[in-house]
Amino acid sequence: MSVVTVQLGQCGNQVGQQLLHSLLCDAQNGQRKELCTATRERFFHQDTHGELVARAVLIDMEPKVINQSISRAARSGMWRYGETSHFSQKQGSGNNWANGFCVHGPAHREVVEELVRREVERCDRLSGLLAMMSVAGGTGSGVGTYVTQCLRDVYPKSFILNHLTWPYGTGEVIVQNYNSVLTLAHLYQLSDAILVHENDTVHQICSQLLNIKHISFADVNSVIAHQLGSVLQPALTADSQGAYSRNPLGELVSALCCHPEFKLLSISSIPQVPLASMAYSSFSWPSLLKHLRQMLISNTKMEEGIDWQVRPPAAAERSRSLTAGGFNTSLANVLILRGKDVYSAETGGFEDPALYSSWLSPQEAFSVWKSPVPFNKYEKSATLVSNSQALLRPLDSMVGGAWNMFASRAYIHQYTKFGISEEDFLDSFSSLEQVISSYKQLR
């Protein structure tokens, strides 16, 4: 089964492009046929001159960083995106999310439905719809929402993953958690999971870990999109019977998104270490998995740093959020280890009942999956995609700042005059307020 990546906005399209090309770049170097082949049927089709083309339409409200992708794709000599796969114009939202849901959304709908619609049937069987956009703008967060909302409308049925870039915190744009509250409010309604990175933190790992001097939003992306990578990169599930895994996002879904009012999924990957040391580090899975497993109940995003004190309440405890400066509770999680000895790991450590909410039985809310292909150059990876309470403080940050300048009606008439409503930002407000006490209730 296929996935068609949509690529909304600048952060979407250029995660987008280094995603597929580190995908076709490690299935290749992996050396295994099946793998290979399993991530050409999911990403790419082949033209009548054999070439591989990506399963992507690429879209902006300006030019310039679609024909940068398209150039880089076309570059690699491996692949290219199809000649008539993109859409853009020469003014972009001047990062107004209401600019781009209430413009140029509803201006260019039916171009881009076709777009996409060209896509969905190159595919034999579609496994759902990828859209990658950022939520600080106008153009990714605006036309990113208004495209998913298209996309629902259309195909009712498939699975909608949407991957978001979370602004620093210091700020990018001044009204960025205008368009941040906005957007997610509408893709809760939207989407069926919702993966988010944080800038802040991958900014760290690039500077910590990496060793980068001068960091640039190329290494961040590269950063973001190895993760994702190590996700969607085929692996044998349990339900697989020794096949690479025929639905990922659908797998995905299933695995982490139980509930209507739970669909915000994180990512922790281990190790992260600079090229240069590769050949120098040793790793094993047990040091791996205990590692990742603190990261998750501490709620660290590195393995620099991680606080080796917090410990999973007992019962009596369990009321304590993560707010409060507690522990990290879990509604479930998906392990995805990749590499040399891969049947071997132990991952009983993630099966503890002490991690998760009630809810679910562990053997419900844990699933493992496993490829014993190396990923990416290293001899042993982990992955956790997780939903958890893992970006209450983010969020609950992020709707607080955009609350305080709402109450003393900064830069409102910027959204008014292209038709959001006082309203509208009422009601946005409400449904994130209420995804936040549902995450700090999680027991």
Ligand SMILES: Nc1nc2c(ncn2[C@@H]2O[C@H](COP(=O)(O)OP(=O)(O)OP(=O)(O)O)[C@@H](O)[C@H]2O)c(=O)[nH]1
Given for the second form:
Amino acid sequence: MSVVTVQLGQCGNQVGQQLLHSLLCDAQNGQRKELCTATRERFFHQDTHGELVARAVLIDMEPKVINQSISRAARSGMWRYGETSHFSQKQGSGNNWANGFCVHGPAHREVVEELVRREVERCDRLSGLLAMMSVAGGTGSGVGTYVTQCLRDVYPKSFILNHLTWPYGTGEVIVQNYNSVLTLAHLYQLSDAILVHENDTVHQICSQLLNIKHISFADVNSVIAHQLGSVLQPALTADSQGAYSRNPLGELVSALCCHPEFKLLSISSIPQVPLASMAYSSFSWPSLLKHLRQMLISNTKMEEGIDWQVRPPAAAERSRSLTAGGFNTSLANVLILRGKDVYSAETGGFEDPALYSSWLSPQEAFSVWKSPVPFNKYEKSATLVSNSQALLRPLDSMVGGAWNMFASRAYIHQYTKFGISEEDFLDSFSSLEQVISSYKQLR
Amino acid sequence: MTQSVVVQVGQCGNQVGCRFWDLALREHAHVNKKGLYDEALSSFFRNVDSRKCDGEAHVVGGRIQHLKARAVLVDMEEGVVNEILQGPLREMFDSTQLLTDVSGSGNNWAVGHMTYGSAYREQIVDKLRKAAEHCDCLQCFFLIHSMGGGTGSGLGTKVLSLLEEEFPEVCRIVTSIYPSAEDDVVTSPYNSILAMRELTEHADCVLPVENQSLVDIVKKIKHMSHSGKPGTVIRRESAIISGQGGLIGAEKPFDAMNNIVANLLLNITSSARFEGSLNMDLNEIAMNLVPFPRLHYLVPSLTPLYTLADVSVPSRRLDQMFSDAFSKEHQLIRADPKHSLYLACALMVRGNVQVSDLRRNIERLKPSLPFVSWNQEGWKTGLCSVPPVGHSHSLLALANNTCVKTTFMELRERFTKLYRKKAHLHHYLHVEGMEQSHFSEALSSLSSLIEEYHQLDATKGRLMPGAPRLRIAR
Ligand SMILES: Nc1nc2c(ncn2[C@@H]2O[C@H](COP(=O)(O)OP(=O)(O)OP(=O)(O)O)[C@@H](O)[C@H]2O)c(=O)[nH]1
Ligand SMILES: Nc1nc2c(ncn2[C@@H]2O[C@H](COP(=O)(O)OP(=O)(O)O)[C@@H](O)[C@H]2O)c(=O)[nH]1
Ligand SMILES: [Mg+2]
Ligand SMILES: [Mg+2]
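Would you mind giving the form predicted together with the ligand, to go alongside the form predicted alone above?
Following is the full complex, with the preceding chain placed first.
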């Protein structure tokens, strides 16, 4: 089954290009024919000359980024984007969600739907749509939200996942909190699952784990592509009976998003080491999984600086509904293991009922995917996709920041100009407060 | 890709504009080695067929034939424009882009705004429309003028309101040169305050530049290059007062100062012209930096002012560049943003600079910079990969900061001194359409603007509790 990727805005187009590239490099590198075929079928099709063409649509309201992504892909010599699979305009949305959502989105609805439809029809079987974008700008967030809404209308039965890049907390677009709040509130009604990477976290991984001195967006994007790729690269699931699973998006959604109030997914991977030291590092499954488990429950995104003191609350504490200090409660987790001796890996630590909310049994809440093929040059690697309280803090600070700004009505005139009223803002605020409160009460 | 049109009005406007075109050509020639008319060039230049007189324009992708500036030149004197037309840049403009008269505005805002404003209204609109028709996606008008004279100040602000009327959707970014206290135009305080009201009401963004700051920066750079100490040799072309490598050889008195302003304009538009890992388009400026419509004065600072010929310790210099952008000496108005209140701040970086350099410097500088309570993380960043000629990297900071009010208050003081004595007032009141109420209304517009900055300043240092969050019924 195939996934159609929709890349939106500067971030979406830069991250998406890197993701597709990483997936293909990894698949072709391993010389495992079966995996390679599955990856190709999932994310690419072949043109008449046998060239690999991404099942992707590129959308931006300005031309520079798309041109760059297209030529970068072509330069790799391994794959390319479809010649007519992109749509751009001359002038970006100016970091204004309202401009993207109310003006650009509706103006180009038909063209975009047509581009996606062409890719969808090229798939023998569609696993679903993956829309990639940032929440801070105007095009990814505003047009991205609008396009997601259209796709939801056109493909009511298909899985739609959004991959979102959350901005650095210390500001890079001044109205980023407004744009994020409007995006998240709307996507919550539309999307099946919302996968999040925070630029702050990824940046930290680049500097502390990968020892990169001058971190560029290309470095950040490689880490995102690695983590996301290790989820999307074909794997074996419990009921795929030894063949690569067919529907990665569907399986992710059904494993993790069983309740419409809970759709925010975070990702963490282990190990992540500089390329140069990879040859000298060796890892054992027990140690990797022990670290990953502690990263989960203490809500740390890196194997460095893990707080080993955090423990799951005892049953008695839970019934008194006390949240134990720093403990991150999960609703559901998917663990993806790749590499050597993967079948010997013991994952019992993730099946502890104490990790989960009381209303799902560990059997329902936890799934493992495996593949004996090493991923992205790592002999062994583990990635955890988690629907948990992990994103509560950044979400709360986004909403809080936006609310503070809203209280003084700063920048609101820029939004009303394009037809987003104060009431629209209030609706978005209240629906996200609802999400925050639901995650807070998870236990 | 989008296009912008530069509208240069008055002596100052045209002299600064001329420096901009010269340096813009230099920059593109430096980047564009193939001689093809590319997207980047198309944002400020048309490529026309020189053999045909009506100048049929070429589309992007072909060879450069003949570049024409996307500009409208307006002056009520002939001197400056004629000089341009006799100089090496003459080919860049044709008569349809020019509007001149012979007698000038006599440093009288009313003559520029009222007399010429109504006499030339149709012609101006006509030329603006022509320029706009040549663009397939017109994003921005850049108005360049001075505040102190008559034409730039009076007619320039008239042009501004015509732009708003005719092209309400197109962004208006105004570069305004403010007079120094010793300005030789006696009536400059009148002209400036009458113009201020128009700027406050009709511009999307104003980049105020004070002549005194330009003088100080020029002095500083000249001093550096004459000091002759070893290790302090400034690289040719790199000083932002230098026109080296441009078409125009000999320097005129204002050239060094005007090159600084030209560099400001080059940097502010760089991300719209060239690619980068984090683009900052022109329409993002107002969106990010203007929280309330009237408070749209953005204090610019440029760093580095020059680079030294020996290129040791580049990374320390990189951090120095960020520190400098917040120092008093690098602001293009005489003000101290660090000791006032930031409403928002943009860092537009060019060259070999990565996101980690940005993050590190923001973290480092943040504690020393006061931001308004509701915009504690009020940073906007852009990364453009093409550096200015002669540099490996550069930074333009745009600060929406209450420190602008000092400039405005000084101006108001000078205005009041004249106004109390009714000095020169009759020259204005003679002009048809000009009334005393124009003075009082302009004054009160400025005063209320200053008051708005005062009120924001008063919140500084006060611990503001976050607004109580929305409660939801469960
Ligand atoms: N991780 C990552 N983040 C990026 C990248 N490019 C941009 N961003 C982030 O995206 C946000 C800005 O949004 P953009 O994607 O640039 O904006 P856009 O969707 O193109 O929208 P407009 O330009 O406003 O029309 C900021 O949070 C950036 O940090 C990238 O390549 N990688
Ligand atoms: N920076 C700079 N200031 C100028 C220049 N020419 C004139 N000025 C200033 O502009 C003011 C006079 O306005 P001017 O442009 O000569 O009058 P206009 O032609 O009637 O608009 C005074 O404050 C001058 O110091 C110039 O080329 N550069
Ligand atoms: Mg963009
Ligand atoms: Mg003059």
